[in-house]
Amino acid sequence: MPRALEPQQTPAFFVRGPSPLARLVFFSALSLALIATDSRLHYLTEVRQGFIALLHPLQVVANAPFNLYHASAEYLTAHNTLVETNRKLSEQALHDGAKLQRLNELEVENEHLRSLLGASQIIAQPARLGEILYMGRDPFTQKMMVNLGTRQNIKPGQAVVDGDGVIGQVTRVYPFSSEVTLITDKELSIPIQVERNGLRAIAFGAGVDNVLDLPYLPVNVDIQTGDRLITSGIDGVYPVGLAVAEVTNIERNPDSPFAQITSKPVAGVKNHRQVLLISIPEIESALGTVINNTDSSAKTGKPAEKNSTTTPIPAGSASQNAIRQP
């Protein structure tokens, strides 16, 4: 039988050098003496340095792809949260603009109402506070509509002030608004005074380009560009001393016996919203008793007697001619 395969032994003459063992021992002696000797000595110092210098374009290398990624997801996260912030703080500036603009609004309201306040407190007669709803469509007339009508109380003669002066007067009242009539309108007149010399006129509405008349004055009157026209009282509508209009503008033509006023009101109908009817309890009171003794005559069909102590309504008031109207 042939005999069984003996191992392959290496030739002795390719055996060399210590065995793996002793190679090992040694080399561990050794990296155990020189550390040692290196924590004493410390000569090893700048051989470490230089060999982390020879090997800083390699690590630089080896980390560049993880640099790189990591640096691409910084900037694509920086880039989607930049153009986020920039859309919210988009949207919270178009609101707080938005809410600005309300707010100025708010603050010029306020500070209207607090004049208005003001006028009232200084105002003699009750009054109520009104809102404009449209101004008149008749290019020819000087109208307004407030939200105030007769389910208010409110009655027609009423005067109408702001918290800067005389607006007009109610002439025609409806269930839940009233017409005023600005005293710019042709067919309305204010007695006025001169507020620096207590000189007394009457004021009639030019119809056009807001603006009063002073006419039927001489032209040696006391009156200059200026000067501040106040309400008289005498007419017994308007309180006495509200601001109705300044003078602008004076004309004196020795061919003519009279001089040429005009005036600007100083009431800002035109600026606010917001308005006061004043109470006039005159003519309240007249109304009043016409009603009665018109309802005491129908009953017993003789004539109503006059009352003495009833205050007429002033004549050539606007508050006689809506009494007047159909």
Partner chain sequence: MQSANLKHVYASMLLAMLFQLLPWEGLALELRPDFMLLTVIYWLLRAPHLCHIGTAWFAGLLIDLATGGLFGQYALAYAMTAFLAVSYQRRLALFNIWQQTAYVFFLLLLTQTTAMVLKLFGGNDFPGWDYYLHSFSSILLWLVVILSPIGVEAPPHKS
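Quick caveat, the model's predicted, so the values are computed rather than measured. Residue numbers count along the first chain shown, from 1. Definition used throughout: the rigid core is the maximal C-alpha set that superposes within 1.5 Å between two forms. Compared with the form predicted together with its partner chain:
Relative to the superposed core, residue 240 undergoes a Cα shift smaller than 2 Å between these two forms. Remark: with the core as the superposition reference, the CA shift of residue 87 between these two forms reaches 2 Å or more.
Starting from the form predicted alone shown above, please give the structure in the form predicted together with its partner chain.
The following holds one chain only.
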């Protein structure tokens, strides 16, 4: 036996398990596999839901001191502050009530006009009041968590608004909470309309606090600083006419075919703790009728379905324009 060829082994004085390098390689491979599975295959949704549900008690404990602080602050409000807010609120209620009386009348009239034009009816979208649990912790995304989840029948895709305007959209739902992606997130875009002239566009989140971009609009587009942007309702997720943002800056660079337009969202996510989660309108009945009409051939099923979802929208927007023109 040639002893010199035997591998030299370092004596293990203490049992230390696998070497750090071996462990690093193992856990790195595991993390890379997890990243790939999560980003490409979407197998881990249930796993994430389970873990978040397990973390929920810890989250409740972590939120407890802040809830206690808010509760005691509410309890210890001075008498004159209460009287003052009460007076303000009743004044506000009077103003709003007067406006609402006109709104009812206008709604009936609008419905009547729409039925005369044969346009699709605006669907009522009930909403639920949710409370913000905490703002997202990831500096790379614009998110927040609210306290409603699958237990309260919240579904991914629901629009989230507050009293001033649109906040964002529900992207992930957990048993007791759900994740809302804000409209300022880089991944989210929202179909909008300029309130002044009805111009439609899509606003994209800039990934920074309080900035929305309006890319792909020509240099000579009719937008001014201070224009209000409202939802156009084309997507079928956000109801028509909610305030989204206000144009803050327009840069018309003659070198570029597109104008650089930035706007500032009007919703004050940081000012209050309650938000409204608007349910997604059900359009199954409309789909069903069109599919029944064209169920003869399986091949045309898909285009027909596509048409059925898009046809009501141009009709609706055309009618809006028709009403706006006179």
